[in-house]
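In the form predicted alone, a lone chain appears below as structure tokens.
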Amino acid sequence: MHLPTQTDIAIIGAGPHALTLAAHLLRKRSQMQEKMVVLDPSGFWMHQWQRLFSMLEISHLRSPAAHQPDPNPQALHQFAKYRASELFSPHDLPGAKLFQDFCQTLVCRWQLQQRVHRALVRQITPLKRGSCLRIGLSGGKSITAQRVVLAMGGGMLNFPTWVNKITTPYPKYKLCHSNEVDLRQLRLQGERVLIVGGGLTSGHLAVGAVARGAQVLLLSRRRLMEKWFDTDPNWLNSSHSQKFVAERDWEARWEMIQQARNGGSVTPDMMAHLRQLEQAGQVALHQRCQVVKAEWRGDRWQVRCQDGAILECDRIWLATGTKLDATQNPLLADVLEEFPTGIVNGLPVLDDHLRWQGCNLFLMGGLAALQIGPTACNLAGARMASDRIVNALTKPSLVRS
């Protein structure tokens, strides 16, 4: 379908979060999907959420299966009745497979698939005060929009600090961040792989490489942590949120999302798995243990920890996750230096319906933590985002003109 010079709506991301938003926005009125436009570099719905799974080999989301796309809480219940064996106990958490399957039934019910265009946004800038935006794509192309949502995540891969000292030159492949591990390529018979970091995608990476043959080193800079979700389900619907609701200091939201969050976890069940590895001599878990300094020495990594241990490895991989700064965000420098407003920590305070200060530019994701709260980045926040955006979207009197 060729691509338009000018739109209503663009939504910039075809995964999880934009997918919600379109599901949500139809729902109520099935009219704007012919004055919709979907951006994404792969031209297709939920291809960078499969392309993660795959490469890392994971079995099943970490969130139950009410928590996904369509508006009715059961629907992906409703769609699993002959598919029970693809909820994973004891949370009813989908399959990979399961989940996928179920987004496409999305995508075909509202003939989603030919409103998804293949391409990659370079920047985004407010037109004629704010009242339209242009969204620039590579090869120079242009279209301009009366709204935009950009539901792309909006994280940037995060490196620790020692990454940048090092001083000397090493095989790229060597030194990974997660999101570039592809298990599937790879043979690592005899290798030994050390993986940095202590939430759930370390655990899935040191079972797909010992799979592989790998012996593996994960360092982790504090305990590892046990919970099922990464954030507490009362978040959802309890005193915890209508806290946050009330709270008008956005420092005070931002320590809020911190406490809520407290860094990486892993599930009971990887634990298990984890300890198991351990007794059999193929996982060495280094906890309370940090990096200050790594030196590609002949074929190998020597690894300086900060209690004075040093760990030899063939390969290193960060699972260190994501960083959400909108200061350093590309797409949003025009939309910052046009309409500048408050940043907390690297989140941007927006309004109640997630839109930028001045601009029909609204966000979700992570990086509309401030009013959603914790849960923001996850498949409950996206349901959260999209019932404030999909307000502002269809009641002509929250339209900014």
Ligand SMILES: Cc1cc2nc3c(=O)[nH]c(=O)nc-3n(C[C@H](O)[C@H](O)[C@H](O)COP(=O)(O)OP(=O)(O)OC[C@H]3O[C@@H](n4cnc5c(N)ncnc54)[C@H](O)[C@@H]3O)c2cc1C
Contents of the next structure:
Amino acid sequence: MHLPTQTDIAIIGAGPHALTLAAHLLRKRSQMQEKMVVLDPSGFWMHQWQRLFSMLEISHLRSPAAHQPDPNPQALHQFAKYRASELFSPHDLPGAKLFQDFCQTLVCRWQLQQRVHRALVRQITPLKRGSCLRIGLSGGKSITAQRVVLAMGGGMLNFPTWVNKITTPYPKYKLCHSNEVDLRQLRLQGERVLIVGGGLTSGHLAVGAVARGAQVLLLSRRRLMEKWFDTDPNWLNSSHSQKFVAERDWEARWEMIQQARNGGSVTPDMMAHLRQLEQAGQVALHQRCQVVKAEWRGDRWQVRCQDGAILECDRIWLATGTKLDATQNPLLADVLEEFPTGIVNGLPVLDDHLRWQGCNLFLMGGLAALQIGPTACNLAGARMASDRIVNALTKPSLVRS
Ligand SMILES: Cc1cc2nc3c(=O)[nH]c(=O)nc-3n(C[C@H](O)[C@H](O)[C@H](O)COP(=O)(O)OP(=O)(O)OC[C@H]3O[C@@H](n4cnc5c(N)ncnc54)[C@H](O)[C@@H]3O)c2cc1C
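Let me have the form predicted in complex with the named molecule next, following on from the form predicted alone.
Every component of the complex follows; first up is the chain already shown.
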């Protein structure tokens, strides 16, 4: 479909957050389908999500089946009625293919494929005192929208500081962030791979590398922490979230988010798998350990750790996550300049509807964490964010002109 020059609602990103919003919005007002444009460089729904799951060969989600984009919390369970073997125990964790197929049914039900345009957004500029926004696309085109929702995911790749201090030239593929590692393409027979990070992604990478014949050194800043979910499920019911919402100091909220997420963790079944590989001599766990320096020497890495240990390896993979910082996001530069708002350690202070103060821009995902809480970037957070944004998009009393 041809990209219009004007639209009522523009959603930037076509991942699970955007899909959750679209499903919630259309269930409330199906006629809004025609007033909506979705922009994503892939031109497809769920492309980035599926890409990461395939590249890391992740068999199932970490979150239970209740967390999915449909407004009906039972919808994925109902969809899985004849595919029960794709709900993994002990918490009904949906298989990757089951989840993807389910999301596709939502795309079909709400005829959403035709709403996605293949486009990379480069700039968002408030017009008419923030009542509408111009969205600049790579290639020079632009589109004007009355309301814009930013649902573009995880932020910038996070590289530890020692990476920028590497002075010896090295082949690029020898040091990668986890988002760039495609296990399917690799043969690692006889190689040693150093994986940095203590979250579930480092576990997936370790298992994948061993399956390809590598020996793995898994290095984490602290002891590997075992948890089924990355945030305590109490954040999904009232007790924790009521306390969070009652806290009106944004810095204190930021602290609560850090404490609740408490860094990366691995699931108990992944931990058991890693222990097996450790016993088989295929994985060595270096816990409470930090890299201070890496040098490419000939055809190998030489890595110095804080405790003085020297590790040698063929590749380094960084499972060090992503960094969210509104002040570093080029899409928010014009908005920040025209409508300066409070920023707490990179997170913007939004109104109750996740709207940027003074303009018709809404944020979903981790950037909305000061309002949504520690689950903001997860599927559960997508639902909470959608409830708030949909109200502001549909209730005349809340629409800002
Ligand atoms: C490997 C992995 C597994 C995860 N598993 C779970 C899980 O089981 N349960 C859970 O709750 N959470 C999970 N998460 C966390 C979170 O749910 C996911 O990161 C999820 O993909 C976030 O959805 P999103 O829509 O915000 O981002 P994304 O899926 O990243 O989608 C954002 C989209 O925006 C597009 N985009 C980015 N920049 C632009 C631009 N400038 N212009 C246009 N489009 C743009 C991207 O191309 C992408 O398609 C997982 C995360 C990872 C990395």
